[in-house]
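This document opens with one chain alone, in structure tokens, the form predicted on its own.
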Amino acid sequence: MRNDEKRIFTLNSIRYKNTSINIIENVYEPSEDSFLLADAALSEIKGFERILEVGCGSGIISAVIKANTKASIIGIDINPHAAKCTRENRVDVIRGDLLSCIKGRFDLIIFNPPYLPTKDEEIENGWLNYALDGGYDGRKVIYRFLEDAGRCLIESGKILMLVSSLSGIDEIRSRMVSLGYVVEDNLHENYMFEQLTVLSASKK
């Protein structure tokens, strides 16, 4: 596991990596998955490129980015408080549906997925469900942002994407080569029951 010594945690509120945000009621609270997507982000871009984060919930990976790269980063989520809870943590931010309000083309487009396997018993009532309700098998929601994803980036655009295993991290590996992407792993870490992957799949 990684070392946890940068992060900061007080009511409320988190500090990373020369940022800090501040979490409201409603919205997913940033965890292993965030840090780790976060980590592997500010691996990948190297200049002034134009990023989007999809799902980007309280808004902390895009203020990360922000604050540590030269690049240009929005948000978009479909949750209204988590597009409020981004824009209080001064990113950017658009209220949509995955990739559905999206004209432009980005260099690179960012995804924590909802990723856990779930039940219809175990869906939640209110909005914070959209950001953990992965469907039956964990890829229903990531499936339907790949099949759109495409159109999103330039040429030599790329897509980082965070997988579980609990979701299948090489079904959704397959299902990215067979939309004509070369796939990569950036960074991984291994919990007692599952693992967690970052995806680097670029355009062919």
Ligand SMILES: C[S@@+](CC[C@H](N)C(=O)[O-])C[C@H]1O[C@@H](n2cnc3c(N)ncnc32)[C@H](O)[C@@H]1O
Contents of the next structure:
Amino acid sequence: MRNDEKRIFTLNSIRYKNTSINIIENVYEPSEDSFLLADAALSEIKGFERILEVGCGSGIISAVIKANTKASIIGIDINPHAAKCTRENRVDVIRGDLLSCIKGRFDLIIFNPPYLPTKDEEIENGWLNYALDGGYDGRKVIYRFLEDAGRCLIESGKILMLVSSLSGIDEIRSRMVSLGYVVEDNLHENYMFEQLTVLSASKK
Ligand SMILES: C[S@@+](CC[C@H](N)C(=O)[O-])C[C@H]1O[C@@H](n2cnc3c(N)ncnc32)[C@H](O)[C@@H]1O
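Pass me the form predicted together with the ligand as well; I've looked at the form predicted on its own already.
Shown next: the complete complex, the earlier chain at its head.
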């Protein structure tokens, strides 16, 4: 665990880096991936950037950014419970499918995607499935997001995305490169069963 982490969990709420959020049912509970991406975003943001968080879930990452930077941030989630939760955690949010409803351009797009390889018979009913199900190789939602992300970035814009060894970090990096991005590793952490890395992708 990184040295600077101090997380306080109570029944339905979490305190982290100068903010506190509540979690409601049917919404992804913030985990190591959430905190790693939040920390990577804080190290990246320098001023008044316009930021979009795709798949905001409870809104934890956006709330941390809002509490610790001057950037403006808006979240998107396909899960109506996540959109409600994010709004109740005082972050602006849209309910939508990836970037389909976005017309504008942003300095930074962040995404902690569903990345677990999931066979058809493992798909669960209910909204929480959207938080986890990355398709048979774990990259289905990630690749769909990457296909459209360039349209929503300014020329000097950047993507910060959490990826896991469970869904193939090299494959995702290669896809980003083939789409014309310059890719760097930001933060990473090793756990018993997986490695989590935050990839940073800039337009050339
Ligand atoms: C791993 S969770 C991350 C939640 C939160 N950002 C965090 O780090 O705690 C992935 C989130 O992406 C959302 N999601 C999945 N597919 C989506 C899609 N097509 N469009 C928008 N959001 C999506 C899920 O509902 C879920 O809230």
